[in-house]
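Single chain ahead, by itself, as C-alpha cells, in the form predicted alone.
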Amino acid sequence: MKLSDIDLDLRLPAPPLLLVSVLVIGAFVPATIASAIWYKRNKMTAEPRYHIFQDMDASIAVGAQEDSVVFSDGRGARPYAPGTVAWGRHTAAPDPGMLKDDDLAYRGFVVDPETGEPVRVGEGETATPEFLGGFPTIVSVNLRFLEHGQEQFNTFCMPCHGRDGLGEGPVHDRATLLVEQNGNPTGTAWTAPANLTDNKFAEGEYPNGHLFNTITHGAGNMAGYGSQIGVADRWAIVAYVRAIQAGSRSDAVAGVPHDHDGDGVADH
C-alpha cells in the first residue's frame, strides 16, 4: 500500500445547526440585556423609573410650607421632638459640633428642655427669649476673634450697614440714588439698614444672644445669614459690632487679652 492510498482527511465535521443556533442566541441574549440595562441607566427621562416593589418614591409628599391635615396644627413642617439632637456625620468618629447641645452657643438664648420652647422673660406680648448676655464657651473672645469678626464684618455685613455700622453702607447708597432719580424709573422700594451703632442695639438692650439670633435669622427686611456664615463667625461679628459701638476699634480692643501664637485662645 502507498502512503498516497491513505485518506489524510482529519477535517472534523461540521456542527450541527442547532448546537450552533443555540451558542449564537446564547452569546446574543445576555449581550443584548446587558446592552439595555446599561441605556436604561444612563438614558436622562423625565419619566419615572419602574417600580417592581412600590417604595417611598410613590408616597404623597409634603412641599416646604404646604399644609397638612395629618396633623392637629395643619402644618405640614414638623417641629423637631423635644430632647432631639443631630446624629454625627461619621458615625466612626461623629463631631460634637453636629449636635448643637449648647443652646446659647447656636440659638443665642436658653431653650427648656423638656418643651424645646425658648424660656422667656417678661409678661404676655412684650415676652422676649432669655438671650445670652456675654459670649458662649465654645469662642474666646481676643484681639484674634476681633480681628475675623472685622473680616467677616466686612465680607457680609458692611455692603449694607457701612464699615462704621451707621447703616450707610454701598448697597444703602446705591438704592437710595435709585429712588431718588426723577420718577423713580425702576421701581425701587429700599429701606435703609439698621444704624448698629443706635443705643436700641446697645447690649443692654439688645443682648449678644439677640444680636447673634438675628445674625442667624434676619429681622425686617434683613435675611438671614446662618446658612453662609459659620456659628464661632457670628458670635465674631457680634464682638467686632460690640467693637464698633464702642466708639472705635483701638479703644475697645485695648483691654481684650493678645492671642500671640495665634491658636484662637487667649494668652493670659
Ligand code: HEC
The other form holds:
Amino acid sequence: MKLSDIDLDLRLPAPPLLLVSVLVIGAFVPATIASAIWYKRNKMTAEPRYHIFQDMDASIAVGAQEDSVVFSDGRGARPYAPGTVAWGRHTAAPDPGMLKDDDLAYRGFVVDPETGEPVRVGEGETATPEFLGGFPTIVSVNLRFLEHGQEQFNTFCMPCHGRDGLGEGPVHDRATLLVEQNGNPTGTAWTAPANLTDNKFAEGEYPNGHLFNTITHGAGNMAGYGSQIGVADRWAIVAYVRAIQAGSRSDAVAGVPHDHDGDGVADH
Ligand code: HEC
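Form predicted alone already given; the form predicted together with the named molecule follows:
Let us now look at the entire complex, which starts with that chain.
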C-alpha cells in the first residue's frame, strides 16, 4: 500500500461562528473597559476624579475663618459655649478656674509655676520629679474607691501583672508559652511585666505620684494607659496596688480576721 492510498483528511471541524463571535466580543469588551480605566487613571486633567466611594475626601467641613450659611450670624467658627473652661497651663500659678490645673492630681508631681517644668529631686541622671506621696484632694480613699480600683486593675493591669500583681498574668503566660514553642524567630524579646509587690515599688521607694505617672505614660516596655483610664480611676488603681502590696506582706495578713471553719464569722 502506498502512502497516497491512505485517506489523510485530518482537518478538524472549524469552531462554529457563534463561539468565535462570543470569544471575540468576550475578549474585546473587558479589554475596552480595562483601557478606559487605564486611560482615566493616567490622564492629566483639571477636573476632579470620579469618586466612587463618597468618603471624607470630599468633606464639607468648614475651613478656618470661613463663613457658613448654616448659622444665622454667618460665621463658620462658633464662639465658645457659655461656661467653657480652658485647660490649665503651667506657666502661671495654679488657677482653680482652669481645667486640669491641679498638677498633683493630673500629673502626680510638683510643677514649678514659673517655668512650667517638673520640680526635680536629686542630681543629674538620677533626678526624678518630686512625686506626690498620698493622694490628691480630688479623690477620697474609702472602701468603695478601693473596690473600684480593684475593678479597674483587674480590667487594665491584670492581663499582664496578674490579679496578685506578681507579674504572671494570662498575657505573660501566653507570651512565655509562644516563646517556648516557637523559639524567637523575629528576634524580639518578651519583657516580663514587673512584680508590683517587689520592694522597689513600695510606697517609700516609689511614691503614689510615680505609680500614677507610670499608669499614665507607661515605663520601659509598658505602654501608657492615660488615654484609656480616667484620672480618678488611675488614682483608684494606685490605691488598689497599695492594697495588693500590703496583702502580699505576711505581717499584714496577721492583722486580717480569719474564718478558718468557714461559718462566715471571723474566728477572732
Ligand atoms: C500589656 C501588658 C501590661 C499591662 C496591661 C500593664 N503593664 Fe505594667 N508593665 C508591663 C511590663 C512589660 C513592665 C516592665 C517594663 C520594663 O521593665 O521595660 C511593666 C512595668 C510596670 C511597673 C514598673 C515600672 C517601673 O518604673 O519600673 C509598674 C508600676 C506597672 N507596670 C504598673 C501597671 C499598672 C498599674 C497597670 C494597669 C493600669 C499596668 N502596669 C498594665 C506590662 C503591662
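Numbering follows the first chain given and starts at 1. Just so it is clear, the model here is predicted, and its values are computed rather than measured. Here, rigid core means the biggest group of C-alpha atoms that superpose within 1.5 Å across both forms.
Novice: After superposition on the rigid core, does the Cα atom of G218 shift by at least 2 Å between the two forms?
Specialist: After core superposition, the displacement of the G218 C-alpha between the two forms stays below 2 Å, so no.
Novice: After superposition on the rigid core, does the Cα atom of G26 shift by at least 2 Å between the two forms?
Specialist: Yes, its C-alpha moves 2 Å or more.
Novice: After a core superposition, would you say N42 shifts its C-alpha by at least 2 Å between the two forms?
Specialist: N42 C-alpha, core-superposed: shift of 2 Å or more.
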